[in-house]
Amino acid sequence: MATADDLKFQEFDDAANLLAANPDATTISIDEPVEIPKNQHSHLQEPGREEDDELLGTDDSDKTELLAGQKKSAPFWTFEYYQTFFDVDTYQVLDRIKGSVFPVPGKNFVRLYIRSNPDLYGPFWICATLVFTIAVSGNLSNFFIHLGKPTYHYVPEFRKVSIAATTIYAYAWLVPLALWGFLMWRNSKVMNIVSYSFLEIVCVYGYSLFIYIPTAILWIIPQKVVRWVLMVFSLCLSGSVLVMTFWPAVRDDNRRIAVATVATILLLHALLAVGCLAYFFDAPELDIPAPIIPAHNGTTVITKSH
């Protein structure tokens, strides 16, 4: 049975003294794991890949937060689930609009503006504003083109609102859906190729359309050359946002597939701009019917107007 002295705390000598007293003793060294500094780890990677690693989901903070169970989303049938998509303030929306109008060369739009809090508030209202801007500006453009012609009678074309809404919202939702599905499919073939969620892709496409709102207002100018120059300028700005966003996600794939993907993105974006300009603003010339002048002998004489 242990005595009272055996239960008291005892001070042990240093490891060197213990080993000197008993050389055959077995020692176990418990060391803390050595952590590699982040700056030293970054030197092992290529300098141009540091931003892409964050986009590809290798950020330790996101993994830690997911493993800790802190990112809990509400069920999709609840109001709180959809409320998170509109949880954004005015300053964030304005900052993202400025980022889409003035893209920074070499900077990724998702990393700079979207990834922290992707939203649907900005894309929804940008598309809605663009729909009414194109429809109203298209009507005004048609009015100014035929203004002064004696046989022209202005009639508002309300059907252009529904056509513009169908075109804009279909492009802003279906194209991102197809692109997201394609990236997911390529992710099963090539590792670390996809990095964007569907909400992030919709957010990028929505904000990239903002530049067409002031462009559609300027399309009222009845000069075809001015309209096409404005269209090309807007296409270059918004297209550069898409290229700098999606090229890092596909450049590790097969070179032909990566180039074809970016080319398809730009082609669809150009078709939207050209289609809106051609359909809503480049109105065809009206065929003015020749006036019919009745003659005194009972016959009618048709005069051809020049």
Contents of the next structure:
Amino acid sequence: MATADDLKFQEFDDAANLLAANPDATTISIDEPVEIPKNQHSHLQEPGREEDDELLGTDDSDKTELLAGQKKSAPFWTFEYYQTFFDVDTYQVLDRIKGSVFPVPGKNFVRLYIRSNPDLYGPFWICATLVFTIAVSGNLSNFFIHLGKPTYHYVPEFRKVSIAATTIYAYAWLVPLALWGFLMWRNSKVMNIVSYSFLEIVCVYGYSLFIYIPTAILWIIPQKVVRWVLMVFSLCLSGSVLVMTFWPAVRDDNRRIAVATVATILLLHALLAVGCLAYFFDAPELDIPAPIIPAHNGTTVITKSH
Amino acid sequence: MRDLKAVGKKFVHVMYPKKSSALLRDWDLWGPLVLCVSLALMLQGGSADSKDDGGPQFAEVFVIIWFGAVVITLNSKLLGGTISFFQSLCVLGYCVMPLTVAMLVCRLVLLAGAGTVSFIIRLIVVGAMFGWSTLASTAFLADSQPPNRKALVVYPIFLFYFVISWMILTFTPQ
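Switch from the form predicted on its own to the form predicted together with its partner chain and print that structure.
The complete assembly is shown below, putting the previous chain first.
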């Protein structure tokens, strides 16, 4: 028999307060179907657009778009603002490095690994490691190449460290800046589905340089063929990461501009690799001026050694 | 006199790196300064054909050590470490001591000769001291880091001492 109280109208608190009062109560939630923004483009889709879904990372791009707005709320003069750029765990950094060394064909590095959480740890320390690796490997390789020659005296060549640092940090920060400015300018003229923030571009460039670290160590081997094979191999790997990242951002544009942009990205990347190899590593087979041997019949014979 | 004793006690702590809070609590930068200056002085006098090819200049060693220590400290704080700025500088500076000892040993070995044997001795000594420095500083700094980012904090310290070891190992006299 219901009491008079049970029949009276009761005000129910909202779910949060009720749940706080009774944490173990079972809950049922009914969600409204979420409007997925990219489906609004569906009636404009060409067959080639399916790969954009893969490249955009369909699963939680909505969530990340929402979360992205909530992340960097501290003003830029506080320390907490910069801490948001270092909000990565060890396994995340290792995952991103793995993604840059083994690029999955068709998968976009930014959408797959960065996911609106660009970090500055990776780019900064990968560049620092690369600077010292190139300087040390170059020094070691020159030492082994010239070892045994009577006129050779080992020098540490410390000045090259600052040159390496300037080059690599300039590449890793100025090229993304230029690329970001260019993409923003094109975005104002042509509506692009995909656009990247400056930090995401810095992130991609920084992680794509990782493959050069083992390459630089292997460049100690004083064989021209080996060095060029290594160079082409690492260029392909890191170049493919960059191409798969930036092709969706320019494909909507004028065909010529899109191809020119991607070609410039690859050209600058190749220039960096070739420049480092040429400047820091001496050529393996040098023709040293050989001693002049006076032959018995008075003529001198100059021998050339390989 | 009291400060001198405190500095001496910290040197002993670095030699036997047990986790103790004395090094962290009362930080001072005298020890790191003395170590840095003596290391930079000992790295002078290397041979070079031209000024561009030689070893690091005094100012370069100084800048590398201090700037490197500041960057590592900033890195660990940005990753969420709870250690204070000067405490971290203090620890990193004091842990350069094994490498300064290695530099001293290297210069003595180089007085005896510069052949392959001396190079192997120097390599072993510098390698051992490099390991000691890295382990000592990690022992002091590891606890103040968030647990799933320890490797991210330790790696730059490894790189820092590796660069200093490289400068010591590649020192060639006139």
